[in-house]
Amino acid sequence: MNDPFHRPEKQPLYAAVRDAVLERIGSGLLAPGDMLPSEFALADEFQVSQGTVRKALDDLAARNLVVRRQGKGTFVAAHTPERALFHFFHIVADDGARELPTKSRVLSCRRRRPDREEAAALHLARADRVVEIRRIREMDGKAAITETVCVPAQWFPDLDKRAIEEVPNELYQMYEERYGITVHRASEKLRAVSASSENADQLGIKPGSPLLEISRVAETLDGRPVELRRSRCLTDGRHYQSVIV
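For the sequence shown above, give one chain's structure in the form predicted alone.
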């Protein structure tokens, strides 16, 4: 049988099918929300068994890249507030209840040159430009997070020209729907910091109060860094939760 994948030696066949589907998602050929061809159609196209296709799709589903819907088919995963809650936001109440910031207030949205940390994290030259969003996010009706978000201006060409009121609370959904950029994974660094005078004014606390700082780099399917997000969070009654499997 001819190998339609030109896969590396010893790569399992299901992995080659998975990577071929993944390439279509990453290239935009399959967009968020699109339904994939049936297992039978994919098996016929790739000249493999339906069991091999099923294993490949199960792997993609385990990575939250596709969604299997009983009786309907398999769909490319799309960002929703609920998905952001369970996959990208890890601040939870001390009783374990999960909550997503319900509201955000954008302070500014502007284009500027990146600082050293931003240039390194986003693989930019110092002469490049980023779009910076500064905002305050609320939880349980109170200011809880002060946040600075930086994205490469070349991938978000008109973001800084839009009215502040147009910047939604859930940014990843906007990245996907407006700019065709899907955030697949993120890495985070945490440290304890003291609230600056600005932080104190924004969060209604005393300067020097303890805050949790989360620095996150978000990446696309092909590993391209598209966002550096620096959040300073109040943790009274809340904590950061990471599940290791």
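Which structure goes with the form predicted in complex with a further copy of the same chain, now that we have seen the form predicted alone?
Next comes a single chain, given without company.
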């Protein structure tokens, strides 16, 4: 049934409502962009007051899982290009301008076994397969970032067979639309590294130059890791912007 509405001991009512709605989103019963039932409809369904449903939905809205729009309804959050850019792309020009990586040149797109790091990050066995995409992203007209994206092949069945030209600049929207996988949160580890000779060639710099390495693990709603993305970025007139609230 699609009605797992339990209150497992002392959990507040609104939390049970929240989790029930969450379950429908996670299971795909409610897809990104869909409108949720109205507050009153949910209140009626779960036999709680409208205020309790409101608190549950406000909670989900605070976590960016749904978007509430007065007069229209409550909708499951979707990956728009702006959201992807503002939410997941943190490289900014030093003058504060938000320059997006306009072009990206795909170097390769293949299917292979994961290395130790990838297997660990994506919770895979060494015998499993991953699809690896390597590309160079340009900013302000010049090559600025080398990127190696790695995803479990089982969830992205034909990704390696797509023509290289078909890979869009914004991957997360494609994950969502084409494979039904919504990236919800990510954690990034940043380090300073020396450019390898390969990096140097790709970015037009001297080997040994300092590069900002960003190692990102992206997760779905239910916490499964879906992507390991290792980027090396030239921080020349640019920086990684982090806000601590």
